[in-house]
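Just the one chain here, the form predicted alone, laid out as C-alpha cells.
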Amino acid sequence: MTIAIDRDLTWSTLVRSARDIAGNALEEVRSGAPDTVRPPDAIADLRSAGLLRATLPVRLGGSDLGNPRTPGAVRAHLDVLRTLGAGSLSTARIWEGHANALQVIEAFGGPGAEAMLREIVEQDAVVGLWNTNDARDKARLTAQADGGYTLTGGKSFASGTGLCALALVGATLVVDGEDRGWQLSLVDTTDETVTADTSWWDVMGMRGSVSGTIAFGGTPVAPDRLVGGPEDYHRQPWLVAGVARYAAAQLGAAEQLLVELATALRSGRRDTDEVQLGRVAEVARLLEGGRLWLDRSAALTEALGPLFDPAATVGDGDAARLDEFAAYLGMTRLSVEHASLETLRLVEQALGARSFVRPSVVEQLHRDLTVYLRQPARDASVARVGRWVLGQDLGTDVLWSR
C-alpha cells in the first residue's frame, strides 16, 4: 500500500497515512511476517508520511499536532494514535515516544530547543523517550569540572532499541555528589560508549516495539543538551496527559478486534447466531465508550491549554482543576483497559481456538494488547481516582466539571 505523502501535513492527511500505515502492518500480519522484522519498514512509513515531525511546531516544519494550546490538535493526536493501534501497538509505541519527546524538547529545552529540534528535522532521526532506570544499575548524570555531564547506568523497556539515533533520557542529576533531581537530556546514541541489548526483550507481545536495555558507559552530554531543569517532566498536567496517548493506542487494537471478529461471522455466516449478535453489541458498547472517555479527556487537556506553558504560575484554582484532571485520566485508563479486556474476553468466546493461530491479526493484536495495557502504577492510579471522588461534595449532581 502507498503512503499518501502531503508536505501541508493536515491533521485529516495524518490521520489517513496513519490509515494506511495501519494498513501495510495489517498486511504483514497477514503473510506470516515475524514480529521484529517490522520495525523498520513501519519507521519508513512514519517519515515517508511526514509523522515524524507532525507534533512540531509550523515553523519547523510541522503541523502542531497534539498541542494542547491549539484547539483540536490533542483530539487530532489521539486520533493518530487510535488508528496507528489497530494496526501496530508496537509502531504506535515507537510513534507516541518520538512524538512526546518533540514536545517535551520544545516546551522546556529552553535556549537550546531550536538546535536540538533542528537537528532532528535535519537528520529525520526518531528519538526515542526512555524513562525506567535498569532496576539493577540507574541512570546518573553526573556535572563534571569542565562545565559537561558524563551519563552513566542503564535504562530497560527502552522503545525503539536499535531504532533511535538520538533519545531523551531521564536520569538522576548529581553536582557536587548530590542528587538534584528527574533530569532529562537527549543523548547520542551511537556514541560509542551506549551499549544496546535486545535479547532482554523476549517477551509474548509488543516484540515489534525493540524495548530492549541501554547501558550508558560514560556517555558525554553537553550542557546544552540538557532539557528543562530537574523534575521537569514529572511537572503537571504534561506527565499524566501522556495517560490519555496510550489509551488511544489501546483502544485502536480492540477496535481492531471488532473488526476481525465482525469479519469471520460474515464468513463463517454466523452472523445472524444471536449469542454472537450479543457479543458483537457488547463490544460495541464498550469501545464506544472507550471513544466517549478519549475525548471528553481530549477536552479537558485542551481547557488547561494554558497550563501546559512551562511559565504558567499555578495557582490555588489551578491546583484544583489539575487534581481533578489527574483523576479524569485516570479513569480513562481504567476504563480502556477494562474496555480492551472484555472484548478480548468476547472475541475469544466467539471465535475459540482459532483466535490463537498464527498467522493471524486476532492472534498478533491478542499478545500485543495483553503486554501494553500492563502501563506502569496502576494501583496507584485507582488510589488517585478513589481518593479524590472521596474529597468531592457527593450531595450534589455533578462529579465533573462542565
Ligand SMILES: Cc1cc2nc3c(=O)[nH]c(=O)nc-3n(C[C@H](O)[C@H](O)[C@H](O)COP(=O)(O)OP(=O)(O)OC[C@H]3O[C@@H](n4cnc5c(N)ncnc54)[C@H](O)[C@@H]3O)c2cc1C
Given for the second form:
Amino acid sequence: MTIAIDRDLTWSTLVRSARDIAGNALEEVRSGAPDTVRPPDAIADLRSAGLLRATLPVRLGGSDLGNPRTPGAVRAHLDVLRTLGAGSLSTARIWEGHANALQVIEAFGGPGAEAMLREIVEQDAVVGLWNTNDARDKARLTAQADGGYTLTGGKSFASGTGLCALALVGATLVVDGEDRGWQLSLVDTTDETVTADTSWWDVMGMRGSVSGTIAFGGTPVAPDRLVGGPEDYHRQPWLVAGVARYAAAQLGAAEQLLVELATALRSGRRDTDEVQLGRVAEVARLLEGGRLWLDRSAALTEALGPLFDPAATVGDGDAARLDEFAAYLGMTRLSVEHASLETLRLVEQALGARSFVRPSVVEQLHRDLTVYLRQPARDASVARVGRWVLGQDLGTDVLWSR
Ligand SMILES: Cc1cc2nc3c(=O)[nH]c(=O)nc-3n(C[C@H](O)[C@H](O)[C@H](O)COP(=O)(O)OP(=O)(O)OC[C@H]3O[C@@H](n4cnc5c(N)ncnc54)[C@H](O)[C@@H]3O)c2cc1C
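Having seen the form predicted alone, can you show the form predicted together with the named molecule?
Time for the whole complex; same chain goes first.
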C-alpha cells in the first residue's frame, strides 16, 4: 500500500498511517521476504507518512506528538508505537529512537536546538539515539583546547546502524582529564572517522532494527552540537517515561499474535474447543490488562507535565511524585512483559509447531518480541517497585495516587 503524505498530521492520521505501515510489513513477512530487507522501505514509509517529524512542535512542522504538556499527546504517541509494533517491532524501534531524539533536542538543546532540528527536517534524516556503550571501548567526549570536542570509543545495540545519517550519542564528557558525567551530542555519522559495523547484529530476532556497533575514531563535535548539560539525559521524569514507549511497541506485537491466533483457529476449525477457547480468553485478558497499564501510564505522564520542563524546579512533594511515577512505570513494564511472555507461550501451545514454518507472521513476531522484551535494568525495576511499596503507609486503603 502506498503511504500518502498528509500535511495536517493529526494524531488520528498518524495512527492510520502507522496501521498502513504495519500492514505493509505484515504483507512482506507473509510473502517470505527476509527480515533484513525491510528497514529502508519502512523508513521511506515513515518519511512519507510525516512520522519523522511528528514529535516536533507545531511551529517546526510537527504535531507535538508525545509532548507531556499537551493533553492527549502521550496517549496518541503510545498508540502510534503500539500500532507500528503490531507490524514490525524493528520499525517501531527505529522510529521510537528517532522520535525521542527530536524531543530531547527540543527540550534540552538550548539555543542551538532550533538549528539542529531545522537541519534534521531539511535533510529528512532519521536520527539514531545511541546510549548503550560498547563494553570493550566506552564512548568518551573529550574537550579540546580550541573549544571543540572529540568523540572516541564505541556504541553497541545502535539501532539504525548504516541508516541514520545523524545520531544523538551519549558519552562520558572529559574536561581537563576529569570525567564530568553523561553528555549527549548530535553527531554526523557519515564523518570519515565513524565506522559502522552491522556484522555484530547476527541475532535471533529484531534483525530489521540493524542494531550494530559504531566506533568513533576522534570524531569532531562542535560546541553547538552538545545537547543539554552533563547528566541531563538521566533527568526524571524524562528517562522513566521512555519505559511506556517500548512497552507500547511490545504490546502491539503481542496483540497481533492474538489476531493471528484467532485467524488460525477459525480457519483450522479449532475455534470451538473448550481448551482453545480458554487460551484465547486468557490472552485477551492479559492484553487488555496491558492496555490499561499503558492508558494509566499516559495519564500519569501528562499529570506530571510541568515537571518535563527542563527549567522546572523539583520541590520535596515533587520528588515523592517522581518516585511513585518511576515505580508505577516499572509495574507497567513488568506487566506488559508478563502479558507478552504468556501470549507467546499460549499462542505456541494453541497453534503448535506448524506456526513456526516460514513464511509466518507468528514465527517473525515470536523471534522479534522475544528479543525486544529484553530492555535495560529489568531487575532494578522490580526492586524499585518493592522499595516504593514498602516505603508507603500500608494502613491506608489507597496505595497509588488517584
Ligand atoms: C533490538 C534492540 C534494539 C536496541 N536499540 C538500542 C538503541 O538504539 N540505542 C541504545 O542505546 N540501546 C539500544 N538497545 C539496548 C537496550 O537499551 C539495552 O541496553 C539492552 O537491551 C540490554 O538489555 P539486557 O536486559 O540484555 O541488559 P543487561 O544489563 O545485560 O541485563 C541482563 C540481566 O542482568 C540483570 N543485571 C543488570 N545489571 C546487573 C548487575 N550489575 N548485577 C546483576 N545483574 C544485573 C538485568 O536486570 C537483567 O535481568 C537495544 C536493544 C535491543 C534488544
